[in-house]
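There is one chain below, alone, in structure tokens, taken in the form predicted on its own.
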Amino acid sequence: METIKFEYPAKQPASGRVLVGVVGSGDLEVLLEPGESGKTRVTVNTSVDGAASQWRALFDRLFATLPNAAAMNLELNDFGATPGVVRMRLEQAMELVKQQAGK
């Protein structure tokens, strides 16, 4: 089991928490709540030993795209997702987050 940490810039925190999926095979939980003013904190629990540097390419890939993402603290839980279920899961957090805002 590993824990990896990042963080990147953000705007004013997220509007509320957000879970989606599950810790199980292959899949993945992701755990949104509103962060400090400015930062974004990512924490992967990952089953995955060694990957960190594939973690980071996601995480800056999506926050590449995500120039006014709100400041939220993300927790993964991962248990040997697939890169497509990460960014499935991922976007599906961020879209909630938005609703959330649009009420």
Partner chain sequence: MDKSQNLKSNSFIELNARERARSILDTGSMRELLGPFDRVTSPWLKEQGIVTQADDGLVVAKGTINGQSAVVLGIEGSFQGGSMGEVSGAKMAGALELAAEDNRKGIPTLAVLLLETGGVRLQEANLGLAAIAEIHAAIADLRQYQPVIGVVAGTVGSFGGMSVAGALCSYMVVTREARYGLNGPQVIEQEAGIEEYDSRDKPFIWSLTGGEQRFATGLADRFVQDDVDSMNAVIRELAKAGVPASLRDQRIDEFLALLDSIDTNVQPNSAQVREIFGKGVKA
Contents of the next structure:
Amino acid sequence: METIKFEYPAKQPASGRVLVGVVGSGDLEVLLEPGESGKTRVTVNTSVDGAASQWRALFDRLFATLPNAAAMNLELNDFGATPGVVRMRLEQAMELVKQQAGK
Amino acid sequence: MSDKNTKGAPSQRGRIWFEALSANGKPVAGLPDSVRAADIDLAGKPARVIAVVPDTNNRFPRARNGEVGLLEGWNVARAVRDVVKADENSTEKRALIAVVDVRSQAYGRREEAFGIHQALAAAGAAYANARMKGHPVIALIVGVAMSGGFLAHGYQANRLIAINDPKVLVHAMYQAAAARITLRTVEELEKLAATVPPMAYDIGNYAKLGLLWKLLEVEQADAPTTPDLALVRDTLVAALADILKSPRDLSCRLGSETRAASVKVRKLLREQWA
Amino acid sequence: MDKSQNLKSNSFIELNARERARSILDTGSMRELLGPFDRVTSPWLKEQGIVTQADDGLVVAKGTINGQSAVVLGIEGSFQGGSMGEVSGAKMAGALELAAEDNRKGIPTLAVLLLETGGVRLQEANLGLAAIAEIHAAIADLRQYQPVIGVVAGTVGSFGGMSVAGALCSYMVVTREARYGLNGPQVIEQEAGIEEYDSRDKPFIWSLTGGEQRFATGLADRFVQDDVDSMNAVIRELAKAGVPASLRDQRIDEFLALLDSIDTNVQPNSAQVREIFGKGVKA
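Show the same protein again, this time as the form predicted in complex with its partner chain rather than the form predicted on its own.
Entire complex below, previous chain first.
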């Protein structure tokens, strides 16, 4: 198991918290909570060792497309998910937070 | 050497301790040869001792070496419930002493087909019910206390007492099967067991979990001497006295540092409950 | 069943533990205790370098069923095979203990257990086993007051000490997808040999331990199709039924008489078990 941490610039804190996914084979759990204004902190706990650069690349790409993303604390508990599944779960989590805020 | 890797010949420990404790007792009739029960006198108080023992002629071939199988589960339940029923209108509730040396639940096709899980539930529920009705229930672990066998016969007791001996062990699964299920090697499991107390098999590590009430030093675990027997009897009597002044649930098992998470979970649940 | 119903049916099995719990409680009544954001995770998995799940794979959902206080305890079968560790076990035992306490205080509270579990989590071995003993104790206590309803829907099934927990429940509900037995097929094969139990022979395993067989042999009380509304309706019906007149584990003479009638020289098949148990055991 490996723990990897990243930080990205962000806007105002996210408006709520959500959980998606499970720590099951090929899947991951994402816990999204409001972060400190201006900063998104990412913590990845993964069962696959030695993949820090791939995680970095994934988040770099994701946040490059989201210049106005809210500040979040993201915790990912990963059990061997593919980058596609990771991305899908992250988008799902951010979409759910938006929906919550809209209600 | 403990028996965590291979099970070897059937252990006679349960029978030996059962017979030693019930030497002057009255045997309970109507049980199969694999379930022994006797009514004894313990420092002037009546008690029933129950053991599951090997029976090479058991009708169920997968339950011949002291496993808790279909007949054993249901008959232990009967031996316990008969006491509860007999004492129903009495203020004095007879003690129940489970002598534990159960190498496992029975693993077999007949067992699954005819609902061994229900048989184990019958025994466990009988002990739990007796405890809730005010009967002091004590488990005396003299050999193996393995998994479903222990859940059925002993683990519902108010107090758990074990003798400190290399052949005494408590666990959920033998190493070979555990390795297969967790996709680890036996060597890896050995290594983990050395540092992770709940994964260990020996009674010394089990004692660290805070589940045992007493761990007893005896001279001869396979052939109890007179002082051994006196020590066990005295400890049983002391356990009875301790039970009588305590709540009849299993809360006394929650004291240790090793089970800090079990305590924390209950505390937080209570805070959030209402 | 007509086609339109088929199209509308929502699978219960495809839901995760949290969604299952929500689907059983009265709409809008669910409140989760010790949820994922409380982050009470397994100290033992972490120590062994295994990724933890924020709720340790157990959902404690409080709410109402038929307007009456209830707690649903859902095991997440996808996390570590639904195995019971110290934390997940304490969540289930602790919630059942509080439910029993509520009943003693005059607040009738029932429980539903969603069992998708291989039993003890072997990385926490003896603490899992100890927690299961405490779950048994708590079920035996709570069921005196209010129903404890066990559900094995699939796809993990229920095994080990948690199938014993199922057998202690006031009522057991199964689906066709459920497997419900003491020992996992691999473990039996390991301990007893492939002639005794071939863990790869799925039809054989289903024929003895599948939900349909368990219902037909009286070891389960309801057989439900894999559909959210059907599951919800059955739970409601059982909650309303209250404490059953007799519990399966107390019918000792009846079961022993049936076991007496078995020819143990031969291995049984599904039909023989139905013939022997089918008549006698059903309540």
